[in-house]
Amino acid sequence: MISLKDVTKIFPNGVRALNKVNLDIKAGDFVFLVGPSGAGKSTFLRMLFRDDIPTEGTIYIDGKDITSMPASRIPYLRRNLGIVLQDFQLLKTRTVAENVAFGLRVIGAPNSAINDRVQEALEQVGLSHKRRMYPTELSGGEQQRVCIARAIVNNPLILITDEPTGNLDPMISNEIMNLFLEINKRGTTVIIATHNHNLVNKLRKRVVALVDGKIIKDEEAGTYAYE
């Protein structure tokens, strides 16, 4: 599903965020991406949804070379991706349902399909009863659930998340992680960048560790440790 071949990223200031990264992720994998701050995790994720491109190397998603993909094709790539970032980026003047539906409306999906998909996504995250509320009326955990619903409403092949539990208490973090597990069981490939030692060690999924832009560990049923 995802393949990185000798991917290097050097920023204009000379910082080498990624250094000759090679990695294959199969369809249906559940992968934790760990490592210290500045290790290259966020850069790695941005490469996957073409928010940035490598200085060297090639990235394939579902067999397509996305590094040489023309800009006009990037929106089509992202239709197959669900993205959950640290900043919730919810539209405060729109209801929960309208936030979840936003991406579908942008691509011109018919209203009947939008309504069905939004309802299904909200049911998956346990928020169908709050569809008419606004983000400011929700707790932090509920806002994160809205972000997840928005990310999965189009049944993506891949779900990419950056510190999805970073601002949440342990109980809510566990609930959010259980959601990701359920989404993964439906066949979606899940990639989670996180500093949450406890969740990584508890779930014992595949762990890829980045340090100084290099993969130093790739372990099935792994733990958080990367030293």
The other form holds:
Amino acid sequence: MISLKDVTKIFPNGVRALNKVNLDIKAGDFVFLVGPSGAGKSTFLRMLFRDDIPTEGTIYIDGKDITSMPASRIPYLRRNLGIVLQDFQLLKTRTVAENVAFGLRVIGAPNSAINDRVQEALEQVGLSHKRRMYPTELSGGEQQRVCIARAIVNNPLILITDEPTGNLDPMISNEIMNLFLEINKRGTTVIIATHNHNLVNKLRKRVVALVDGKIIKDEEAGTYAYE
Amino acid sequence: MSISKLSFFIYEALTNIRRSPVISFITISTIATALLLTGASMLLTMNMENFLEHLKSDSLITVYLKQSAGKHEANALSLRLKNLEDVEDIKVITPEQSLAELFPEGNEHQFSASEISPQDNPLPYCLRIIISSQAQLESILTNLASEPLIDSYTYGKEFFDKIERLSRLISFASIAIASLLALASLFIIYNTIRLTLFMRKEEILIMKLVGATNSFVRGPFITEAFIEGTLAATLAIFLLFVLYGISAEKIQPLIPFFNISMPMQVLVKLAIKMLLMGIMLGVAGSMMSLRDINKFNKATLEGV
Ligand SMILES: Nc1ncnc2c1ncn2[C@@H]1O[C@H](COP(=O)(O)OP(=O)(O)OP(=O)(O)O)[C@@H](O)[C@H]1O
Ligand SMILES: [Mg+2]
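Now show me the form predicted in complex with the partner chain, since the one above was the form predicted alone.
Entire complex below, previous chain first.
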């Protein structure tokens, strides 16, 4: 499903955020990406949705080389991905439901389908009762969940999330993780960059540890550790 | 394009206009000003051209007959020439009348100094031809040249040429002004849309994150520019016609011999031109500023 070959990212300011990363993620995998702050986790994820391209190396998704893919194909790559970023990305001028619907609207889905899918996604994150509210009227955790609803609304092949539980209390974090597990059971590949050791240690999924842009550990049923 | 896509574009465009009324106002008034001035210069040019045409068509051809031609020949020739197209009227001027015109009363001393006497009048018969338009001038002149009785003729060529040059200058100047204005408003539209893009970068980022194509991201902006261009043109057309009506009323009494009013057909054509130009300005301006939307990604946006 996802394959990285010698991926290196050096930013214009000289920072080497990824250093010869090789990794294979199979369809249906559930992967935690751990590592200290500044290790390159976010950079790694950004390469996956072609927000940026590696300085060296190649990334394949679903067999396609996305590093050399023409810019005009990027939208179609992203329609197969659900993306939740570290900082919330909600439109303050739109309601919760409109924010979630955005993911379907831009791909030209008909209105009738949009309403049903939005309702479903909001129920999955437990926010269907707040569908008419604006992001500023929600707590940080609720905003995070709206982002997750938007990411899953189009049933992506791969869910890419950066710190999805960063602002959530332990109980909601648990719920969100259960949601990810459920989505994963339905066949979606899930990649989660996180600092949340409790969850990583509890779930015992595959753990990939990055330090200084290098993979120093990759184990099935792993624990949160990068020393 | 599907209906749902189009309605999304229109909805988004209207929402954006409503949400940033100041920017929309700037865009609309810029386009409207450019269109108003362009339309005014087009109307002025058309009127000037009509006016000059009118002046030209009122002019005369003066024909001098040979000395041998007498009263009969002059009258016969005048009748023949009257049949030519665009000849409105012909006056036969006798040598006595010419002499009187040459030396009006009170100029007797000049007259006597000229050693011309009424009994020995050297002036020939003349015809004054009034033509109703310039269109047939060439063919009238050829006809005159083939008449054996005609010695020479003058038709104020220099005057015609001067008017021709003047009207060419005016059209050129108005085209130049209109292009400059269009360019200026294109520049302003380009910049206002860049400003909107900047203000809405988060929205664009999110759209692109969830897989919107570039044309989809551009859609609402171009729709917005289209709507603004249409509104601006409507406003400009309305203002232009009102102002034109008022100024025509003021100017008309000063030139009673010339009718300022334009045929409805011409005005409708002008309005359509202005409408198309408004839409074109808006859409071209927005396309220009949306050209490099590919560069919108998370990293660059955070840098902005
Ligand atoms: N756009 C950029 N330009 C230059 N350097 C960058 C850029 N983005 C990230 N970096 C640098 O790359 C390194 C990796 O950053 P990254 O955001 O991937 O870390 P991270 O593992 O996600 O950290 P955190 O856990 O704090 O989110 C850091 O040293 C960072 O300063
Ligand atoms: Mg990060």
